[in-house]
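The chain below stands alone and is given in structure tokens; this is the form predicted on its own.
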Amino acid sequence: MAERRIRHSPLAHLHLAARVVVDPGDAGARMSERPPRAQLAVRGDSGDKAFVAAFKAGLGFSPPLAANTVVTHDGLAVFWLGPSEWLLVGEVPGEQLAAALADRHHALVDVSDSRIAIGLSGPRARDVLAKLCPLDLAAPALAPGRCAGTILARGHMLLHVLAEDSYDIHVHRSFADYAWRMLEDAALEYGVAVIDGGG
């Protein structure tokens, strides 16, 4: 599963640590890279009630069944990606897992170094979003606590909706750069600001 190294930031190149204010004054946006964290894609039949079980044991509860939502317990956050599709973000137990479900029909992969997230806060992020992004931001499906697989301008993203003015946003390795920048410009008439981003 999921091993514990040192991972190159795909953001290295623009030195964001050196960016980072402690007081981000009255900066409507506020961006931070967060730290790596294990990533683990699963899927199995959500239909099938033996798999819905067998996932349970392994993490000590049910997946996220319905569409666009996410379970979160102890460090780990599980993403419904779709009705077979799952992806697991930060204290993984892979090995626990992949023993429950053993007997049952199903795919594990180790995704850790295929995605990185950009923080997105304060009282402009909403704005800044909203730019870039076709959804409705405002909508019941995007409720705190909600996610979507969608669009950052060109490219894809996970948007994980952590409050009312705050998100992480998932993005490839290989679109990291862009969408850092895409986000940074997109903010700049609101004012902008490097934060650390935890961990």
The other form holds:
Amino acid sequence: MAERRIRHSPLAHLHLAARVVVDPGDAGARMSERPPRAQLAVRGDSGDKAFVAAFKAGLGFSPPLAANTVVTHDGLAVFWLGPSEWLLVGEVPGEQLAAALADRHHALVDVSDSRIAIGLSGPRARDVLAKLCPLDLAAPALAPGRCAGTILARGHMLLHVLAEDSYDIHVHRSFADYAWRMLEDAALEYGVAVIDGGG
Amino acid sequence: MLLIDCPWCGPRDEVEFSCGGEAHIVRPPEPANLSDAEWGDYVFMRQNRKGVHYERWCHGHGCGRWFNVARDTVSHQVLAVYAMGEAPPEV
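Please supply the corresponding structure for the form predicted together with the partner chain (the preceding block corresponds to the form predicted on its own).
What follows is the entire complex, opening with the chain shown before.
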């Protein structure tokens, strides 16, 4: 019998779809579950010019080489995770990248189900996050278009600053329930609206 | 609480890091030729300085890189941050 695979959201038990509102009103924080995206972990030496050139050829644009930056291009976000480590999220050109990097020392691993993203936005989004994260969220290091591997409450997160007061919070799926509940608890005093996470 | 200047990510809170203990401990080239006391010294004995201490740190919640830190154990001030393999700086 053929194995049947069903993608199961780690937040399914919270029944967030039933709470989605169209108009968030005056809620200080808007939270959403982002739809599942393909994810690819890339390892290689950013000091090796031939590797960087091959990486660029595989992507079709330059990968982020500066610390804690994100390059977004045609539905694909490339996160700098370390000087030899990147995370691709979205329209991942897997085969194209594998072909381009074939002759270089590298690693490509499909990690699509490892993390989910929670959207947090609204006028008090920064205040919500500041309760749970040790970073200075107003610092230039966290301007829109930047990312940071850091801490959310007692767990790990990859923080993506989309705009001022709009964040995507990528957490490992086993931490998804914890992250959502901690964020919602922190946001309670400002008012929380669950909104649609986009297509 | 320490504020550690990660060579890649910049100043970050201590809770993002893990400490790997004293730096610059070299593994003896021929362990088989050591006495038990010498091997025990390599494995277990560490300095417990009052003042400048050289130690290894890993930015586990950020970029995941290891590096060395010179820290004053009295004031907890981070005096210098330098790459793995580099000689300890004068501080």
